[in-house]
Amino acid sequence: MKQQSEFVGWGERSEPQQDDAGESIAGESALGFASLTPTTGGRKFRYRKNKNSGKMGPGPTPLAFYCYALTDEIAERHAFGFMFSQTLIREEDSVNLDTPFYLIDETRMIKYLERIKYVKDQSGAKSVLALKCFSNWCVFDLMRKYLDGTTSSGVYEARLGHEKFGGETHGYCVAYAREEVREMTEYCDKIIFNSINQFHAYKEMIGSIPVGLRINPQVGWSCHATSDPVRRYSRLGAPLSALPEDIGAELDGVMFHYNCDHEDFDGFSAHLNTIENNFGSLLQQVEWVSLGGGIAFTTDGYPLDDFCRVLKGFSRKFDVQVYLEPGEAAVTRSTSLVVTVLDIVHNERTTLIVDAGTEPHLLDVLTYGYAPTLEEGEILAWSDAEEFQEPEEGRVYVVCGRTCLAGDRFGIYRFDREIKIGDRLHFDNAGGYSMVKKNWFNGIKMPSIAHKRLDGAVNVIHVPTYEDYLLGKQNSCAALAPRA
């Protein structure tokens, strides 16, 4: 359903903002839109979950995909101590927050953040954040000035987007119980239903909220399988030929949600002349359209301003308001996860035993088999099944978990020095698909939440004890009242 309205204009650049050595970071060559290449020094990586470049591994995917690793010149890394005793801490401060902790640092999230508002300044497509990848709200105050607002996944999300950020609330999920349609319709400015089966069943419950339809453009691209949203048999959206002839007529919006890790801008354009070419009456009629997430625009080396070009010319053909859904694109390497080294074995290689684990804190790893970058160290391989040539300097060591699943291991990297107990090692890219997946597995000790603020001040979020276990393995005795 597609109304007229008046074109406003694209919007104004606001002023570039400066680095520590007054450099501007918000023009196309300071953020690096074209002026890094993809390079690894002449080493070609087959992709795992790849992260926007920074889990890579050089052995075979299921889906057999190649590309180059890119670098990140700009990102810096930084150690930092905690006074674990205040509230607020700064980073000169030498007493340490226990580990495991995960450090959010606006400073290094601030880069990817700038290239989304690029993204709208010069395309006018509009990013809501992807609370499923990402939901921690103490960096809120920050993102919100370059988000549009946010997208979610289930009714707690839906209610922690407008809560919490504010600004426009997408609301979606693969089915709805009726009683959640419902409490989505308190939460949201738009509703998207997944199949044609829930969208007839719960449309007259939203009102005049506006409606759309994930549609499976059955093109697209991932790295895994187990993410690949147009994959044989998919259930996340309506093909083509489930379509009712005039279901354009019915709908304010559609939304496609067909990448997870693309960095390919070729063939992102490619994908998208596709769904112009099999779906263009379809989107003559509506009003807006998501192209979701999972499209990496705010890696290193990324053609932005081509990218800007394509999202820009697809609007105006179908006069449209485009959105993108970032999450990993918002949060590129803006977390470490921070561990220390609890005991060193030996069997073969030599293995580190770190205070945190692979299936409660960093999940993703054990899901799509791949090592995740290491500040201290060089990622050689995940699995003993991945051949790597043995370096000749440096040391090399197996980095694992402390939990009881055998294979809890980070993967296997070369230190330039001896690692000893108490060392602390820093996963640098721990933001996305972490924090909202942890749990208790074993119960051992969840890692604390720390917030480094623009001007390096960092907040103590929150540190994790044993009511919180109790919480979390919701075992409570208390009477349920008897089902009517």
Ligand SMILES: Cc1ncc(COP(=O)(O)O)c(C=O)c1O
The other form holds:
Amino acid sequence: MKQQSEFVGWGERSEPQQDDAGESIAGESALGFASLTPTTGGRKFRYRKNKNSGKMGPGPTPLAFYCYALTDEIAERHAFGFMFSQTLIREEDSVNLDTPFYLIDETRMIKYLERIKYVKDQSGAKSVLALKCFSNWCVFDLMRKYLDGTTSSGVYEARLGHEKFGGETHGYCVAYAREEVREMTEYCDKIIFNSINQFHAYKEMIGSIPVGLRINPQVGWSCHATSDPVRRYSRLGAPLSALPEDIGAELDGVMFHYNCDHEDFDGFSAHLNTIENNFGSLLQQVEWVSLGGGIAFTTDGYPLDDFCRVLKGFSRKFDVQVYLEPGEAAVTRSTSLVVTVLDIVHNERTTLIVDAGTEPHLLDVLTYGYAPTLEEGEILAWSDAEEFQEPEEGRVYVVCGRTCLAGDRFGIYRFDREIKIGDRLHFDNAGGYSMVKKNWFNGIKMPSIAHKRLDGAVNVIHVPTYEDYLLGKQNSCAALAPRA
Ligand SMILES: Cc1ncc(COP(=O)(O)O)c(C=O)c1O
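Moving on from the form predicted on its own, kindly provide the form predicted in complex with the named molecule as a structure.
Entire complex below, previous chain first.
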């Protein structure tokens, strides 16, 4: 693999080290070395490889870290430090990273981020990234230019949003434990409760932090009951019948999350009308309204100007700040899961076995029963039960994972060409709800994560190892002291 290195800072041996842009420095350099807080930051250091080597001056650093004698040019000080470099792979070489890996591609993400910003500019609606969908903070430097902050599903996401993204941090959780509410107050500038019970139990604890309630508007859309927030008996948000009459006076805002992958603008608009009619007096009393996520407004062909017009009208009518909580809409088509064909077997159909799995690496394929798009092939079906016309041209393959699960299958695809063992395949829309859910099922190699920047350089963020697997298996060896 060709590598190019970039100086990112130096430090002395002390704590585990992380870079300030991504997760950790690639390879062994991540282990046991100093935080990079004292980065070059404008101070000019020249370096030489060995204390007395006499080799000084700027130049490319090798992969990982080396011990250098650093010379502060200004103060004429000398310091020993460890020089770190991130592994940067030139664009054309990115395919040489061992599979499986997720490639988060800023050059593909930008188009969708620009649409999010456009909606804000045209309608005034702010967007906060739903971290439950995507929380790879290596891309936050880019994303925060287009979104106003983050929203969370619990304490860790709230903290991640606060510490790594910045801007507004909205806190929401389906059910908080008491001690978590206190922790949320450290990170959040809005806290949203899911039920009247929790609102009453904890509203005093959050003091002056603006408080919201999630409401189930009992209209909405999802392609699947599992992800339908307004399904019958839904626990997500208080329905109209559960709302005390005077609740509006106690709230700063409300959140309606009532869609999933909803691409139909007319449907969205009709539901919003119903919300206006059913919750009008409450909406008059609050300062902000989040319309949640699940609105596929960044999809090609979505009538963005109509969407902006409706959002702006809603905001004006009730004099509220509107928020959107895009997850999938922010990372659509931004990320590929790149895999290699390990084996080809035949049992009535020819099956490609790749070096990843649906359950550990693209879980939604199983949860929702769909075939993910594949750069090299055309989807024919997901399950055997689906009927499809056998294509006259090309080759049909079932693409399967390598876990023991009999149903570990991505789908049935038509390819233009014959696929061979060793070929690479790209699932090209693998950003949302994949990396946040990945797991060590079967102990198979977790995909690496690579990050392609706008300038085309690819930064290897993490290459999982057996040690990661061990950590994931062994949470703590320490005996728990009995509770007092
Ligand atoms: C409260 C809330 N907001 C936002 C989202 C993000 O939705 P999506 O990724 O479909 O845009 C979700 C997804 O479940 C959610 O539950």
